[in-house]
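There is one chain below, alone, in structure tokens, taken in the form predicted on its own.
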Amino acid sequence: MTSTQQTAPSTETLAGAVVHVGSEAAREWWRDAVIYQVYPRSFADGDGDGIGDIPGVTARLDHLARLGVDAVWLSPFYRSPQKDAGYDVADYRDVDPLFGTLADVDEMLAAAHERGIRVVVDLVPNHTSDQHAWFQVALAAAAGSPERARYVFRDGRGPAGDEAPNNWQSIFGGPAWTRLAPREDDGPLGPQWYLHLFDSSQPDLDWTHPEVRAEFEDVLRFWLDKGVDGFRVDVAHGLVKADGLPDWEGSVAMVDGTTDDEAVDPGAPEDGSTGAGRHGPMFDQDGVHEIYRAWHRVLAEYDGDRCLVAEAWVEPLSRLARYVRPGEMHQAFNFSFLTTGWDAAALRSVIAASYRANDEVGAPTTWVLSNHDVVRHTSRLGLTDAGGRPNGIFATDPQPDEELGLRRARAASLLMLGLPGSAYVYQGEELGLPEHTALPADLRQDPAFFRTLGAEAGRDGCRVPIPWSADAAGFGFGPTGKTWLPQPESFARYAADLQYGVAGSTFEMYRAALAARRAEGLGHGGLAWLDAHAGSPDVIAFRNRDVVVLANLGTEPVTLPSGVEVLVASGPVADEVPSDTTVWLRA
């Protein structure tokens, strides 16, 4: 061993600080599940129109079964004008013709359940499409009418009502209010304004209205009756707004959850905060919890441990844990973990803080590294600033180091999957897909790109159709080779058919990790930090049951003790763990 190398813990010195204690008690499936996110329009195209669909999902379920995931979460496939890729819902009880039919969903559910894969569907309760029947009748109705009471309509400020009701800004950029066109029956202040925290085509619902609450409980039952196993709840922290809708001087205009008025402490604060929380009078109001307690009761009417998953950009983690208290939701994405940079101290801090907060309420921690709203972690971790959180990447921006990003992403994923709790995998990450960073402006579709007048690249780069066959047109995405967004030529080397059964491929690493995770019971295990860094702060090591997880984030290799068994590794390992590599060891 050279003087610059570090030594991993020996099997005789594995005592460490206990961070999280696992339980052998009966467990609901969602407590330790690995759930695969399908973004339907980009997963697989069954009819050849270039847009992925439900039959395409059904046709590729064997890929998920081979991978070894426990469940699949599908982003919205409901009837929609697709102004925000389906997150603008016009009918919550129907399938958009782009994606198929209700019968196709029934077939997909049956096929997934036959393979032992549960199905979670997206629910978008903060807002509807402006084409939803409710909003259309609200537009036709007068100010102060019952029809408008389902949404957040307000008179404007100023003598003529021509100033927005408050100063809130949209998450997609620009004002969060749109004024209606003038009508003869307008009041003395003229046309009213409506609130939209996202695009102007996505009016916010008023969750103080009993009809809104009753409607969504009915929507839950509609899909539960069809056999879905749970719901991922979009903008779960945004349904209730502060009384009076007060002005706020902060900003919410960053897609990944960071607000540009928040300074992030690089020193890894003890509460795990990274600046990922969205603050202000439009978020994380106490009234949301009453809604989720009611939804929990609806799910409890059904057999099979149905679950609610919160997409809640909330910090500190103790505040996020309130969403998964007994009788409320079951999982909440850990965006503080997702937004932590490639830094061992910061990662140890956010992991420890996550367990402190969630153990307090008896809930699992739900780990995630990528999704359809953020730059893929294969590319984020390849940036010069590996803790940066760009809102998309333009071709003119500094480009990620593709090789470095993939090496770190594999190590980060193996670290995540070694942690007790549940975990989410975004489609294509099991192939090592990077962000598409060279999309031309005329092909972009994300409203965040347009509402910021092109200042933000937006989320299209992580939503490009995934490659199945290296030599096929469109890399096998569909029967015609069409794809709704163009795929870069580099996707050929990431195609699934080149990775199946190939030792060392990213797919086989994920498959081996999921198999070992299940066999060793890591999802419901415990975590004890190990004094493994031997003078190096750049090594993360912990024991989970009989497995030691060691991640070397430093520049120098770590020497392994003799006689250890390597169960899974994110890169080549012999007697040493190289830089940017994670291993699971039998201890």
Second form
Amino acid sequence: MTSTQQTAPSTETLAGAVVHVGSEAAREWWRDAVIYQVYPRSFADGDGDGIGDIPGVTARLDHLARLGVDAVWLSPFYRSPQKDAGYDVADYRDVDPLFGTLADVDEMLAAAHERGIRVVVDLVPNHTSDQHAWFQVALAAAAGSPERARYVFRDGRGPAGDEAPNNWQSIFGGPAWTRLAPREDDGPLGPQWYLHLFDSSQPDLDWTHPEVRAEFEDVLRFWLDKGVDGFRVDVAHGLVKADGLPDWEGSVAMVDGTTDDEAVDPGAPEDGSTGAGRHGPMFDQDGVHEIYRAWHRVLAEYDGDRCLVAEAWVEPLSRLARYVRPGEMHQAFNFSFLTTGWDAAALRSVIAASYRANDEVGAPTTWVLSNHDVVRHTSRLGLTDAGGRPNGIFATDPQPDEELGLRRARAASLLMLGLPGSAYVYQGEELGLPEHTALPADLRQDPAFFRTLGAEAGRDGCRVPIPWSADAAGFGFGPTGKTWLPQPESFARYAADLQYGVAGSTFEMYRAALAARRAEGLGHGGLAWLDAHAGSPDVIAFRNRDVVVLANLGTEPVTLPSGVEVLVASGPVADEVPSDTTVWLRA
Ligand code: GLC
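Could you please show the structure of the form predicted in complex with alpha-D-glucopyranose (GLC), as a counterpart to the form predicted on its own just displayed?
Below, the chain from earlier opens the complete complex, with every other chain and molecule after it.
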């Protein structure tokens, strides 16, 4: 051992501060579930058109069973013109022909349930597609008509009404208002404008309207009757806007929580804030909570434990916890954790703040590192600035170090999976997939790329079709080799068939971690920091039940006490834990 090496203290003497106490009480499944996000268009293609679909998901369920997840969450597969990859819904009760049929969904649900995998579907209530029947009749109807009242139509400002009703910006870039084409019956202020916090093809609904509320309760029932186990609620913090839609001078965060205003990022304060929250009169208004209390009552009419998961970019964590108070939603994505850089102190701070806020309301904390809106954590953590949060990466940008990124990503994932609470895994992270960082502009599809006039790369790079077989065309994504986005050559190294049963592969690390997590009851365990973190500020060390989780984010190795049993490791470990490596030890 060199003099700079740290030694992990012997595990008997490790009683540190207790941050979160576990419970043996009967619990709902979602409290400690590992939930796997399927992005249907990129998971598996059943019919060979190059776009993933529901039969493709069904055919690959054994991958998920083998991995050992408790549930899947599927991003939207509803009827949609696909202007925002399905987050623009034209019919909430039908499946887009791209993805299959309602019968395919029934089959997928049955096949998942047979394997003991629950199914959570996406609900998009903040806006519809402009092709939704309601918006079409609103366009055909006159200003002030009941048809328009379900959306946010307003007259413009200025004597001719040709200035937008307020100064809000779209999260995808550009103004949040679009003006209608002129009509004969327009008044002196000319055509009205409609609000869209996202793309102009995604008009915001007016949630003060009783028909909007009734409609979504009915949509919930439609899918609950089909047997889904829960809903991930898109833009859950956006449904209600401040009265009078006041101007706002602040900076609207991008869809992945980043903002162009670096000054709002406060580092790692005690409340766990990382600058991932969106503020202003369009977000996190108190009125949203009544909607979720009503939905909670709808879910409670059904047997089993059905759940509501908030996609709410809200900070601080104490504010986010209001979404998961008793009688409201069940979980909320912990984006403060996702947006924390590779920094032990910042991670310890956000972990502690997460338990503090959620324990207060009796809700489980969630953990997430990647999803379809952010740069994959394998690539994020390989950037020179490992706390950086670009909205996608261009080929001309500084490129991530692939090897370093993967090493850190595996360490980060093993740290996450060792924490009590519920964890989300985004498709492909169990294979260690990197972001596609060299997508040509003419193939990009994310509206954020277009609305920022190409200034932001957007989210396509994390949405590339999954490689299943190293030697097949399109890496086995579908029967024809077609893929809606090109896969980088490097995907050959990450194909699932190269990883199954291979010791040390990322897939086998996740599988071992999920098995140990279940066997040791870590999801509903407690967390006690281990004193002094092995003597290094760059180490995160805690006990969860009989397991010690030790993540070494520093540059020096940490020596393990002799005779300690290593349950799972994110990289090669002998008698020391190298840099950027996490281990689970039997303590
Ligand atoms: C959410 C989704 C994102 C989508 C946006 C608009 O943030 O996760 O993919 O673009 O809402 O629906």
